[in-house]
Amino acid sequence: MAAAARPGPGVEELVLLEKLLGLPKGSKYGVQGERKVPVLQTNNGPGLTGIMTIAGYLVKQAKKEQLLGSTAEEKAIVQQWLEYRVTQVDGSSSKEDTRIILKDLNIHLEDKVYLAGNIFTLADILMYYGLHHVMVDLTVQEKEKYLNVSRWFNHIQHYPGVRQHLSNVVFIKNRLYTNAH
């Protein structure tokens, strides 16, 4: 049995990206390489390579630019931020490297609501799938360390249509009891 039969995670999140996007179902998705590198086989030529080109395209046929930024500095941040995801994120393997991770976004962070400040934007999107099972597995105790990534990624898979079909994941907001008597 062929092992590529399965879609790699980056296939999975594009998938995902296609439906919040609206965009219509039917794109044919592949995988390449020992890394399962997505490939969307468009109609005219080559198929696109890599999550980055494919989810610029997406967000190009569905007509939400927006998502990439407004502003030079804003496209700069976004594709800043979308290469952290693929080098960082995606190549991370440990927990060391995970918590650097986690340690970086959470300074980055600490002022703003999205990665790029103060708009919602693709680097959002594909943070949030890339960092999904890594959340799911945080005790309460690392999601209070990381709060600024909490609060962030809570409010991202709040977004409407972000999360679809994978779980929500759970934030402690209050402590039910405390030493006071």
Second form
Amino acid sequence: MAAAARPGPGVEELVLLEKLLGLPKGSKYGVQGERKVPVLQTNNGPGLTGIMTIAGYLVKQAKKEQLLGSTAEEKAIVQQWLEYRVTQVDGSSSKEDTRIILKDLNIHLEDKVYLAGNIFTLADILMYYGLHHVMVDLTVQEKEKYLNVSRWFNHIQHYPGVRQHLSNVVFIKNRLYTNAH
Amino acid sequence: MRLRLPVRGPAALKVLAAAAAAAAPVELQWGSPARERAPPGPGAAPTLELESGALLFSPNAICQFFFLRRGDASTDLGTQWLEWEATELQPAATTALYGRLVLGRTMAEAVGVLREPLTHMEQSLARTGTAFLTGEAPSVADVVVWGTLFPVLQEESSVPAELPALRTWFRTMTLSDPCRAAADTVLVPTALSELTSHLRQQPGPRGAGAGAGAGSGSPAPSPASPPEDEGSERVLTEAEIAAATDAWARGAAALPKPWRPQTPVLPVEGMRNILITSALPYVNNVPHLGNIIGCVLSADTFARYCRLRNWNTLYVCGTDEYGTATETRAVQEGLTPREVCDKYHRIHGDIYAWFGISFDYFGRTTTPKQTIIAQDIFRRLLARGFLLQDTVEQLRCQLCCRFLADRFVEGTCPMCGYGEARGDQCDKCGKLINAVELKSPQCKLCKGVPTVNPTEHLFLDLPKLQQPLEQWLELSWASGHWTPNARHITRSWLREGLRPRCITRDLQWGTPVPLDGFRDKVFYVWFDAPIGYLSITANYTDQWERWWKNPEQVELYNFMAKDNVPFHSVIFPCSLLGADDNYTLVNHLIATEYLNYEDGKFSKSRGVGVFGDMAMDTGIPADVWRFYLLYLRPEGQDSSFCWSDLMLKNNAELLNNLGNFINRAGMFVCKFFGGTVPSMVLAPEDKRLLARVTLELHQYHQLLERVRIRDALRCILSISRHGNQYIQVNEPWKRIKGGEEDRQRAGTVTGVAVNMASLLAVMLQPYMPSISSAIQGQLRIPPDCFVLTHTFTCTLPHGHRVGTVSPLFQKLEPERIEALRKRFGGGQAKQTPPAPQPPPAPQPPQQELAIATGNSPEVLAPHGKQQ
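Next, report the structure of the form predicted in complex with its partner chain; the form predicted alone has already been given.
Zooming out: every chain and molecule, the one shown earlier first.
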């Protein structure tokens, strides 16, 4: 069912995640369908399909379950943001979509350190990978406009082992646009 | 945990089902969240407030939370299904649902859109051989996927037959208690219109070919031309037959309990709250059949239907009593205006009672509450700068010391020279006249010559309100059922541009204007009359504002004839928008065309046609009148009342078709089985009949939900036609004399037929309430069966005792009809010749004919026609 094609962006970030988690290299990935959904070949059965699913599996393989949240509440919140990542962020196709996502996140992160509150989770990691190409292109003014997103993003990219070969996005500490909100 | 559900859609469905399945103690709230806690993502998502204060806004995460807190672990396979549901299934299902509800696509097309995901599920279920998606027990994945599919598919039979594993799964899920309960709460008592409106407000889903659908002026299929006309004679699928057989077997226990609201009826949180009004009949005359079908009877039929659907329904109406027409009538009859109103209010009340109109309250506009509410709206409009002051030239009779309202003055028509033109319109050329333009005007009372005097008046500044009006209309049109004529008339008004409209009059009989300088004036009826809906409700209950200032919970249906449209779609909404007090504005505006009499017009002034009080004297039962009027309800086009057609329909449809079937079914039970419903063993032919009846029932619902009352009546007649055929083919009267097998067959046929009669009694209730209750009495149908669902179930099981069965209808003989035609055809005036010719009934707000045609906006302008 999985066509052996050029790995898509989804596969790339799963490879990054493997490395971050300290898992051995060598997992076999394929992609499936028009959207190039990643498929992980496992030793038994038809494999696992989808970024959320595979990422969750990898976290459990690495015995780092705390990245999925420990209470029922935390687990549901992590699932929610992973879903947001694969539906909203990956589904965004226009500037307007991107603007809405940044606005949503900016409001959500106003009173939070991480997406799930005070704990660092898989949601932060995948959201970071999913938003990297967006943040790279933001102007200084836009970064100031989405101040909470910028603070969060800067925090995550400095988290040990997360960024890897991805470019460092520069955020200026002092505000330039005093009228911005 | 507080769960908030803004829209009754798939998201609400799966979340409720999951809460029930995992026994989560949620505190349920319907409606939109407070703004400051608006969740990210698509606007109408459900939200769950967790104990930590965190907010879940993803339906799937909410579902998963319920299962996690119960102790279910999340598995890779479960996560995979949830991810697949969010990324693959949901977009397809949204497209399919949008196609079904907004674009009116067929079920086959919807299923086509879902082909790929459905096949994926089938393969997966078939490969693992498990009953559920992740194993042998239902998990969160099953609930989430079912919740997305159910609103589209609705029934097991929609799942293609070549996907058997999926079909079994879908049936198991649909029949499970949590899912069924959720569907009953969210979907089945059609919040579908709410969902449709929600979908309409969304941009069309990608790839739905829907982009143009919501745009105005595009040739998108109108909501009034849905695909349900594919006809009842189409071939039944095996799945439909199996589903109908299942539903039949569930019996009366599967029916929801009929909702019995307390008095006074008030909106109930979480229920569909329906507020129905019919245009207020003007008090100065007796209503004719056209008036009756145009408003009160149509609204009554719909109100009864809503109640049978377990929707919380309030139906109010009353007489419109203020205005110049009452004053002229009072002068003619030598009474005071109050006496005239009392007299005619009673006449109206008696007529509607005879016709079986089920008002929750029938009030009147001349009450203290009317003064309070009308003056409040006036003051709010004044405070917000929506009123203008201007001088108007008006005719005044110095002898009578009064300004001459339209009908108090006569003269020569300035257009055609006709000598007896009235102050507002010429009867000869039909043109509208500004009273000051009349040549040689005369006071109608003293024949004195009036003079032109200037007088100060107040105007509603409609141009200032046009933009908010248009914004609101766009919403209401997108989400509500507005008949095409209502949309058309409103559009033509807006195209012309709105002009200020005078809201005061120099009269005594009206609501006083509470403003210095205007204390001797009253509000003009068209400003005043629609406020009657509010004040009548206020006379019904002190808590009237829970209906009228509650657009979040209440759905408002206005019924009227088309000449009343602009008052309900433009002017009254402008008053309410301008007054800005969170009023409930009309969601569904249902306007009929005109009913003609034989080949001419009903005319109150010439007394042509049948009037309410006379219908009582014809000896024809009220329900037959109701049936015939609803059968030819001018829905979409004018129709004509015709005596010989009335006879034909009574004899052919009521007597030979409907009555014959119900009577035979009941008689067989009495004659052959001693009054006890026999045992039934369903043969394939019987099951096909059940499916056929179910199909008609579905169509009946589809039509009535769109307020296509006349068309839905055809479904009832169609069911009884199927029933007659069934009896005819199976000949139970012969088989009962045969062997064991034949007698069993006779029993089955009789049992199925009498249950069809029982279903017909319920379906018929909105149309013919007395006949319905007669059938109920004869067959002893339990009162709890008087509730309408989408299934035809066995309500009179084996062993049920019926009562005494007797014929329901009588034949109408040609001689009798001919006599009636002669009596009414020539008109009422001929029978009571010496009575003073009543002025052609002005029926405010109907009195301004310009409004009916929408082509003479100038009469509405400040210096236009004045009374």
